[in-house]
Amino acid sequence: MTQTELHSSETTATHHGSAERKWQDYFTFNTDHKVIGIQYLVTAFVFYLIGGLMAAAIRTELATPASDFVSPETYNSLLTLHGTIMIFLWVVPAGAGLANFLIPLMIGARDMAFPKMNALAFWMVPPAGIMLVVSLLVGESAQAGWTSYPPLSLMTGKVGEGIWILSILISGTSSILGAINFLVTILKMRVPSMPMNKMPLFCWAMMATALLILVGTPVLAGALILLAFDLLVGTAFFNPMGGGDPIVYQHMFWFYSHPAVYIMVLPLFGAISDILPVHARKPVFGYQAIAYSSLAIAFLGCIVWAHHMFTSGTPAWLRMFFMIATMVIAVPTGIKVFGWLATIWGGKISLNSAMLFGMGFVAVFVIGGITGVMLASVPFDIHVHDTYFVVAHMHYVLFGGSVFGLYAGIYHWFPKMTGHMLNETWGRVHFVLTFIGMNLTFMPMHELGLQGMNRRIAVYDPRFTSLNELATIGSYILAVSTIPFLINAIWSWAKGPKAADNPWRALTLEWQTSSPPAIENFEVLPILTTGPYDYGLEHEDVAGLPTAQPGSAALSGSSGS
């Protein structure tokens, strides 16, 4: 077949039978993948600002040293439903979202293995967030912070400890079912010419963040169930007071709370090992190692848990075993860095918004990455543990790695998502703001720990106030940063200009369907002829455009299986 003929078999199968969905569709138990993807997504940002909301108050807080914008137990409830919104309501949802919209088109299925599933999968994730949110307006939130530690979880109100435990166990139940679906759905359902040597770096993320959720979540489902026995019928599991050991439920809480961290965090690696190579017009560095390292940092995710408690009594033999493995899994994450910085040296970059947010996801990254090895040294954590430093850290792990990698991931596939291109320079000032106001707020932090200044409180030293004055200013400007992004995407999705059905001209398969994608993705699957990867001049014409073997794949007249 001539690429003249294979352009035009190709050109058929993907427009064939495209339609945009109406916005009802959005609102019900619908079980395309896109349609739920995308209800991931916006409820994911709408939880979002709601938790970016509560971290703006906290920071009027904080902005001075007296007890002098909201009362201490409003505070504390505000610091609890931050974190907890932050964590399972966004960042996990979101990742999810971009999963669900996008593993079925990289691997050339028509929907994920159980549709049903995925939709009640989704619909969990509302009323858990909603009831979090209640909580606070009527007075009964929880007040322990996001890790709900016994005794002082115990000793807070019943009705509101109680009310956050049931959210997070319907919010992991999501994830449970969410897991289940991805791992069948990339290990059963790729196209027969896709070799798993063949996946995009998308795909192997999900794979292990799925394999993380699998063994870490059910683990934390048993420890609060545990606490709620505590809670409401008066056993002693946890509480001392009752001969309970409070460091039991540290232990099982953390083991999946720090591979939670790579859970939020490894999709976004997926993510942008996609983004980078489509924009820096260069194959991606290392296609293996950066695959493997995903499944290494699962592993070593799930065995360096108490390097969270040195502070906690920790035998001395066991805080070395702890210490050595938090600072190995430096080296997993470190080949991923290395192969994006190899992937885009010497690329012909073009600078939008998304290779925007995938190099600034890259920096800011990195800053976390070594605060990170800093604190898996004992001395060193210890001296620092529970101050500032620990939320600077986090704060750059989580916010500059997960909240940069989805809006790299949001500019880079609303075109496919939405049949419509964002706006440039909306994209560009979004960016712009979001970086200062995210190294403003977080970076004084550092300094603030070292200082000595500790987590979790209202009112605090006079002489810390200069750098907390920084830090409130910062978070203004990340408030105020998300603005634009608003505006752009609504705008965008309503009237923006219509968006081509490979914009960025990408070799993934997802660009070979049309922009939206048809309701089952693919007329006929298609035929994988070439890597993933493989950019260069070889695969594109004398004009920069795609030849018709773009996107790695061909489509062919069998439907295959």
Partner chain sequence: MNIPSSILTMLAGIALTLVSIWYGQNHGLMPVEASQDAVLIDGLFNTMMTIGTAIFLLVEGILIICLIRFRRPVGDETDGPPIEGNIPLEIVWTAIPVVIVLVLGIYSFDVYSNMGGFDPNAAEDPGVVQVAMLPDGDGALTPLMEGHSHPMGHHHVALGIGASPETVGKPADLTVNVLGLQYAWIFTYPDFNITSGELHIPVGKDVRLILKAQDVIHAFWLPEFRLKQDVMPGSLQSELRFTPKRVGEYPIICAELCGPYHGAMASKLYVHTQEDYDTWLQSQVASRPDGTQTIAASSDQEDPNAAYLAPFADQLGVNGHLLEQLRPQPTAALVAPAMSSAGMH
The other form holds:
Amino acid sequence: MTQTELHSSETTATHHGSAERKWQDYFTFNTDHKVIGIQYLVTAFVFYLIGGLMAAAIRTELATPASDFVSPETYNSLLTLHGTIMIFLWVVPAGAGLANFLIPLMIGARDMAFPKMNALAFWMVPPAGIMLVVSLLVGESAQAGWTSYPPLSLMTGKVGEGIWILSILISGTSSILGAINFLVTILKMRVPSMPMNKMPLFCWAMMATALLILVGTPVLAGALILLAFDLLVGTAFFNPMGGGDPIVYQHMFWFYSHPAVYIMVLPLFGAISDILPVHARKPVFGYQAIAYSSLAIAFLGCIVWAHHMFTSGTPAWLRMFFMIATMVIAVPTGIKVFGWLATIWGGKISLNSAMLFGMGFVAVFVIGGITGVMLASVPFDIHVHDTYFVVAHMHYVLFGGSVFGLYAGIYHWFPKMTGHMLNETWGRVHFVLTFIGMNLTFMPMHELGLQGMNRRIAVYDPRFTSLNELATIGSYILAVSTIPFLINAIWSWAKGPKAADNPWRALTLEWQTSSPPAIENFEVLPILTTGPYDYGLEHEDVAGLPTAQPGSAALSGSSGS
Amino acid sequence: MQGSTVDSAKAALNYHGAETAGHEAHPDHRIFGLIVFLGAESMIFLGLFMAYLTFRAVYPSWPPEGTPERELLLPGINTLILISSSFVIHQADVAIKKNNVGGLRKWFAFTALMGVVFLAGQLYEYHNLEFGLTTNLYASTFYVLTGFHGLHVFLGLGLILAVLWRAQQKGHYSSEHHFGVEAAELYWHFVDVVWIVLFLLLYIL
Amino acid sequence: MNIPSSILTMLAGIALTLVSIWYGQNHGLMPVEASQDAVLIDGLFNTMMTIGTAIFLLVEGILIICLIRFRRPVGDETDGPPIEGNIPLEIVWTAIPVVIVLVLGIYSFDVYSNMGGFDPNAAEDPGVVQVAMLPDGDGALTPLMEGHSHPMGHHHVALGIGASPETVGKPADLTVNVLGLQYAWIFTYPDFNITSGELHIPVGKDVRLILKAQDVIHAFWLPEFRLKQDVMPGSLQSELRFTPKRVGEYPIICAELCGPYHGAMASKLYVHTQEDYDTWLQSQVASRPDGTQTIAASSDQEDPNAAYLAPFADQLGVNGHLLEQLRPQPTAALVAPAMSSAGMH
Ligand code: HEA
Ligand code: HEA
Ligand code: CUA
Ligand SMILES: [Cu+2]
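In place of the form predicted on its own, output the structure of the form predicted in complex with its partner chain.
Expanding to the full complex; the earlier chain stays at the top.
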């Protein structure tokens, strides 16, 4: 069957793919979850570079105490768009990309539950991002921070703020549509032989993520609708001048945006839970505990939002409630962290790039987690709220967590996605540069914040100069660190050595089909005969497993690899 | 489940030829998907309701002093119409399950009519209110909440009309295949329930 | 081989504990402590640093050991031991964080309460404080039911840090009204009819700041006092109450993004000895022409607002006239009427 036929029937195709993907497919409204997954990942990465470029501009401005690189207005635009793009156009869609690619493969389905809606969700991302970037280029962009607190956000330019609101509404809708797909697919489309507690942990994590998206994002939409009325029509929901209440906006915003941080990190928790056992050749330690802790984090994540508002307007007793609830999140997260450590302890670790980023994830995320628990403490947060201590915290969890996790995931699944192996040496160079750059950039920020440097400022007290210089140098190293990765990814995709179906000898389902998977994923529906992490159990000889199989021979024949 | 009991010589996976079923045989998840979607939708409304309740709680008197009075009669009638329409649309579901396409069309048309009356009544009320969108915080919340709900009624109406349109085609809906009917009905019930809460919040409380 | 390894573990544990305790006390990351609140918060922070360092060393230590000891030898294709879990161990590493979190929670609660976070009267209409507090005088916190006389009618949320448990119910020694506006702080001393661009307070006295914003949200931050509070426009007002214990000059920083020049919105806090403070008061009152409210310092070239706003004056459209206008009246109109009477008691 030919590619054209596949296109003419965009609905859940009934072909049992012997066709191969053409590169043009990636630029069309394609409904194959694997294409969509890669579309998401590549688009998101482009936005990461753009957001990173803005970060580089921010750091260049902050290399000296004076406001000398860009105007203060531009500086505010830069930091607003940097935060917005990194969150809504890089980490969130990149997580959705991984999920799109992996979920159906991991549970043995042929596609997502609603493939057309899936494609629609993806195609909302590029316009949302392009709008933001264009608004910066034409000099009319939002300036009120990614939090966009009124009344300031109502006073810094209607056009830019309007574009910002529209952009978030679009990407939020995209994220909701994606979440519906993930949830329905995970709950309803597993192969019959896979009960919930034999799912790969990534699926558990994505289930928790989808729930958070479904609960949180609509409330943000509600807040933005009201904000848009204030901005464009002149109502006063959040404008104290007209009798409105800006604190209501803060509650609605954080009701989404706190869960959003778990929306950003839970998929990567899942990915790490899948990556570490493979490269350490050991079963994941405490499968059930790690699985349920995702749900616990999702639940707790919904009842802690006001910890971003300890200095604004919450009654004292509520602050205490939010403080305790926030701190308690350390418990399920700790279960995960210790579970990961116990997984690799005593294993047979092959220290490839995926594993380096995986272990780097744990190493760096923990620092951000510890400062997070400190921030949860009300009296201490009163001192450091809105300072560089918070900036340090958020980058340790967002960069050290989400970005390291995404890199680990990319190194791990790249062979499956593209059918080519990445170059290990370049991968290690990438890791070392990223690890050094990241710590050099964000570690000094802790001290800056504690000593008295507030965030979102273009000019600062000259006594903070030296630490800021360190951070700026670190950020340049980070910028450089992306270059080996880019070269490696592009070159390997085009010319890299062919990947075997299961180069890591992993046990989860996505590795039991060809690399890259056939268009319909599995020639025949697979039946589980082993758990996802049964390394070292019974079949000592997993090594020869995938290729020795009759079933997979049929599959690889169909993939053309 | 049998994972650990297979003997080691066996592969991690078996492929079961008998299950090579195509996609047609997949169970239909669209209703479940719609329910999840409506769950998300209700979070928007919940968010807006909580905002409304906070504004209300923070103000010493609500509606703020000087807000012109509202009629209760017209919205009351409107509410009755919308609530009854939920029962009406359910008759369509009953009908199609008996393969009665005529019944389906009759009841859907009736529901659509009630929806139109509701929307007209709402517009009429807007027209005759003595406060505008920006009069005060109460007025703003009133218009935005009812307006946002009205938009949903409008969309529901669109769904109903689409089903009606398709129902002209012979055999499009049957007792077996009537996702569109169920979806429109479910959506309509949702819009209805939201209105009940909204009515209690805005008019009664 | 087993015995040495458990001894090694124990030694590592001791070393980890010692290092953590040492670093928790000697990190030197905080600025000077200029008030009792700061001492309390630093105690809390040191505790958290100790625990944090321990967790950090534990996790990174395990990672490094894994890196070194559990690398796969070249050519070894076998799997590791199939250990899937260990219930007692999992209970331990669930229980320990639970305990840590509870301890930190209670400790933070205690510090917060000692700072005055639970003062139910923080930032509320002071007119009502008098009604509620004075009759019985024992500081029993009569519920403030009469408090519905607010202009916009917001209920009282304790915005900020109020009186500490010892001073709750007692009026502060000094009350200063603070107005935040793009991009300056303006301080009015209702008892003395003084308006200033800098905050001067006497050491050892119980100081109460009533905070209001004119345009957007600002945040009043005193790093050396570890105090910060958002300053809201509209009808909400907030409060910070503290006792400076160290003479000196400290930065006042706006911590909430409030526009392009947010970074330049700063001022100075001077903690004086009582004598110096009196001298300052004297000079302020003296240089005031005839009791009408004019900012005393504004006439000399040292006017902090003017000086610091000068570079931006053009962009901001701030001119001397505007500043002059902003000074006494709006502050007075917004917060002063009730305040000045409260200050007398
Ligand atoms: C991926 C993103 C991410 C993640 C995962 C987290 C995780 C956490 N965050 Fe963070 N946070 C952000 C992103 C994230 N955060 C961002 C972006 C902001 C700033 C927003 C803005 O203002 O712009 C922010 C701000 C922020 C604040 C507000 C600060 C302020 O503005 O004043 C607070 C306060 O409580 C907080 C707390 C926490 C806590 C307790 C966790 C916990 O989930 C961490 C739990 C993890 C661990 C604790 C480590 C592992 C556990 C163990 C090893 C067990 C043993 C440990 C202990 C007993 C301590 N965060
Ligand atoms: C996932 C989220 C994420 C990520 C990955 C990052 C990454 C980085 N962030 Fe980000 N940051 C946020 C989320 C994130 N940030 C958020 C939410 C805020 C708060 C915003 C607000 O206050 O509203 C913030 C704020 C913030 C600030 C504070 C600004 C202020 O308060 O004034 C700073 C300052 O240093 C900073 C720096 C950096 C740096 C140096 C990186 C680096 O890691 C970036 C490294 C990457 C690069 C440098 C890309 C390099 C690539 C190239 C150079 C290639 C060339 C380009 C092409 C080929 C197109 N960030
Ligand atoms: Cu005022 Cu920032
Ligand atoms: Cu949070």
